[in-house]
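First comes one chain, alone, set out as structure tokens in the form predicted alone.
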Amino acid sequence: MKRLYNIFLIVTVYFQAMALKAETVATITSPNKNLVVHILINGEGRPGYNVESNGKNLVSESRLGFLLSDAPQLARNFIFVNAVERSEDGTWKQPWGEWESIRNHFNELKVRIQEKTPLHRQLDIVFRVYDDGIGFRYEFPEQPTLKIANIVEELTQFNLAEPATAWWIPAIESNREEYLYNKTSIDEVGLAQTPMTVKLSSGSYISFHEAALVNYSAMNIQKVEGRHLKAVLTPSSSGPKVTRALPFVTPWRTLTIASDAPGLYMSHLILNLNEPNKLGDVSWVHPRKYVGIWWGMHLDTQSWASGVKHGATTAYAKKMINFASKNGFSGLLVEGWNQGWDGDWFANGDDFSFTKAYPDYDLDAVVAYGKTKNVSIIAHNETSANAAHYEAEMGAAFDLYKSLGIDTIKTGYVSDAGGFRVRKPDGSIVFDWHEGQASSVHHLKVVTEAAKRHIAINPHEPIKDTGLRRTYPNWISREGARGMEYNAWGVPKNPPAHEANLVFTRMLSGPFDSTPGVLSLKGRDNSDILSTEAKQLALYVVIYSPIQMVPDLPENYENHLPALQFIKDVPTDWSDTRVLAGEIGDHAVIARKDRASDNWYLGAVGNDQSHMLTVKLDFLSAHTTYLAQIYRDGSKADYRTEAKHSMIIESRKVHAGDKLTLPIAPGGGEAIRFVAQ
């Protein structure tokens, strides 16, 4: 009897396993056939997918679906209805960016599934497969048994098929995205922000992120067990994480896939998954370099608030305009100009005026003086994450700026995560999250209202970049990472490996207003910045932003005029970009072609070790001689000693196909300008 019972158990387990076994209901491949996505439904009617690359499983069976607050879950009891395929292959042009032209080549599969229950609810899952990755999203069609989706959680999974190393920062924590990157095994990942980058044991790289985050809660990634990852939406203080009336679509869940780290950066997946430009002619968006009444506040030699240390005075603004004009910089950011900085502005934000200046700052006079010097004023609107107050004030503010000819605003949302204040439809104000649904609605409202006045937006403490700059090209840059300010007052300061991490993690999402170029290499109280002087120059090429700050004090630049020359020369808008070499947290070498000339620029950064890198100049035009103007670490340069200022400037003629050796000091870098002769 015992033997018969054991046989019964074995047979029962076998048939249960067979009942849960997933069946492939549809398949889609990349244009080059290397990536394959199978759409699955198992014996319980649970939808899922897996991903193969060159015949090898990268993502094992991973579930899809939703939990709803007021209706049964959309997770099981589904049947396959139909699948529709289409392909597209075209090229579109960026008005500004790292590449002038971008190819958009994909195969798409839209799969409709329907519940077997009496509700018969339907869900479309759309997969777009490119040669360099996949994007998928949910589409909720109009239907009689579901009018409003109150989403508690997505049930999206990413089940890695192999052991992996992950580079990640924590999500839903007080300091938003401003954390140093962890490097751990995949099974040590906590709740992580995206982009999150992993390297599988077989050598493949995957960056997990999202595209086209519109009227939805931002996605984070959490390790469940082993290599099993799941999506976690940013919370809402008002119940469901997302509330949307049908029909609607979710953001794209993206997996950028490459055989090496440089391949991740060279992907256009995120931009391609966004809709084309909705603003039309955006010639009023101006990539530029700008100086700022800013660094002195972080050094605590000036203040945002009024008083004897007030930085934003008419006299000092004119001095900064003169410095900008003398050196060819076309913008001046002025922080602390507007009333509201006195008192505990971090905790409030209600006191900010975005139209009224302090008595010692004449906004009209400063703008007028800037025009005589071809220097545009960049307005600063710190909100303390009080979106409710800002939305009530910004219409009048934007109208004022338009009348003055101010074409760029740096917004700020300084507060602890969870301190984002929004006004509900009933007029009440609640605290929410920086990357929740309410935040995504607010940020896009700011961008679209600014666009009506031909104003570009550069938010700090922002919602993360998901490629919406393609659709709204006045969303010109943003912060969303640990930038230069941490080198003024941060404990710890940004370590030497920080930028080599950023290139293959945060920078995969889009531009970063990181404010490089502090040539004094000194922070508050004369503390040391963990960098060489040459690296500060290289960062203008390595860390992309169409608006680049020249942040140090004018007197410090006067003491480093040879290095300042490279900052004056380097553009901020590019026609082509090549990642020549790189490994996460170790080094990155990037070459970019000026959109306005035939010149190329190269930037290389390392970590706390010395490097001897060799690059081939294949990117240069054939049959053209270039003068390579080289700014490199001296032989004894080291971020830990006074030799961090040791820099060699030299020139040599080069041609396409030549090889250059780049000696990178500990904490160092190299910057090169290739001038076509």
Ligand code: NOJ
Given for the second form:
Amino acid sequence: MKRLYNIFLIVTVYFQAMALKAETVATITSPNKNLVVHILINGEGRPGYNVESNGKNLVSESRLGFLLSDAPQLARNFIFVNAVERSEDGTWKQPWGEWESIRNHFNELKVRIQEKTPLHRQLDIVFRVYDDGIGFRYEFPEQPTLKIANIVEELTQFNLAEPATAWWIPAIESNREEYLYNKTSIDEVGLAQTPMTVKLSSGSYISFHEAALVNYSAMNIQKVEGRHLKAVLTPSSSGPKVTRALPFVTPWRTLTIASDAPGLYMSHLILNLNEPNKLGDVSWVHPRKYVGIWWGMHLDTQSWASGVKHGATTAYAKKMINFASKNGFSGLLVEGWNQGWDGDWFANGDDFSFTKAYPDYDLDAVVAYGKTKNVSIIAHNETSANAAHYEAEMGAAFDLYKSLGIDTIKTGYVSDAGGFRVRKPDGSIVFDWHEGQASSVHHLKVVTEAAKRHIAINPHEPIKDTGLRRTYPNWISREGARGMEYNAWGVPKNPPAHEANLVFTRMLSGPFDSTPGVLSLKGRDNSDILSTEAKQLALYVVIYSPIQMVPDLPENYENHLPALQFIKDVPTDWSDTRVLAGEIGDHAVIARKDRASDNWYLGAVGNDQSHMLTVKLDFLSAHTTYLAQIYRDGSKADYRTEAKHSMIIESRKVHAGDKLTLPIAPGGGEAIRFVAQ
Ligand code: NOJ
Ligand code: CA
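Having looked at the form predicted alone, could you now put up the form predicted together with 1-deoxynojirimycin (NOJ)?
Full assembly next; the chain just shown is listed first.
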């Protein structure tokens, strides 16, 4: 009897396994055939996919689907309807960027699936497979039995086929995107933000992220068990995480895949998955370097609020304009110019005016003075994450700035996570999340309203970058990481490995207004910044942003004039970029070519250890002699001692193909300008 029961059990398990076994309903490969994606449906009608790279499984069967709040889940009982393939190969130009010309070459597969249950709801799953990764998204076609999708969760999985190491920061935590990177095994990942980078045991690198986050909630990644990861959408404070009328498409879920860390950075996947420029001529968007009435506030020697320490006075702004003009910097950011900073501004963004200046700051006079010196004022709009108040005020503010010829605004959304205030259609105010659906709608509203007035936007405490700068090139930069401000007052300060982590994680999403270049290497109360002087210069090349700040106080730059020369010379707009070497959290060496000349620039950063790196100058033009102006760590330089200021500046002639050795001190870096002769 027992034997019979055992046989019965084995047969049942066998049939259950057969029922769950996934079958491939369609397949798509990358143009070079290295990447293969299979679309699967299992015996329960659950849709899924897997990914192979060079014949090896990278992502094993991973399910797809949705939980809805007011209708049955979209997860089981699907049958395959049809699959449509298409391919594209073309190039497009970035109006500004790391590369001038970008190739967009992919094979696409659109698979329609339909429920066999009475609702017969349909879903399209679209995969675009590139040589450097894959993107997929869901498309909800118009249909009689689903008019509005109230999504409480997206059931997208990413099940890694091998053990892996992950570099990640926590999601939906109070400091939003301003965290230091964790390096853990994949099974120790908690709830992580994207981009999240993993290195598989066989050596492949994958960066998980998303592209074209429009009118949707941002995707985070959570470990379920072992190597099994799943998408978790950022919450909404008022019901479903996403509400959309059909038809609509979700953002692309992306896996950038490379055989080494530099390969991840060289990918154009995220930009390629975004739609082309919708703004037309954007010659009014100006990459530039800018100074600021800013660092003094973070040092607490000046204040945003009115009073004796008020930084934004007419007299000080004119002094800063003179400093900018003398050194060839064409922008001045003025923070604390507008009324609303007195009292607890962190808590009550309601008090901010975006048009009325404090009495000791004459906006018209400062703008006019700047014009005489070729220095544009960058307006500052801190909102304290009160998006509702900002939306009510921004039209008038942008009109005013346009009338003054102000072409760039730095916005800010300081508040703890969960403090992003938005107005619902019924007029009520709710507290939401910095990366929820309402925030994605708000940010695009700001960017498109600004575009109408030919103004560029640089948000701090922003929504993450998903490549929308391609579609809206006035979205010129953003924060969205731990920047220089943490070196003024942060506990802890940014450690030496921070940037070597950022290059292969956060920087895969797009520009970062990190504000490098504090040459005094001192934060608040004379505290030490954990960097050498040469590294501060290298950051202008390593951490990309088309607008780069020159943040230190003018009197500090006066004490470091030889180093200031590199900051004066380095451009912020590039026609080409090459990552010459790199390992996450260890080092990164990047070369970039100036858009406006034949000159190249190189930046190298390390971590808390010393490095002796060798790079080949094969990016330089053949038959051209270059004068390499080198700014490198002195032999005793060390971020832990006053020798952090020890820097050797030397020049030598170099040619394409030469090898250069880069000695990097603990906490150090190196910057080089290659001047074509
Ligand atoms: C935080 C921003 O990151 C910083 O740059 C700015 O100065 C303050 N908020 C005040 O708006
Ligand atoms: Ca910030």
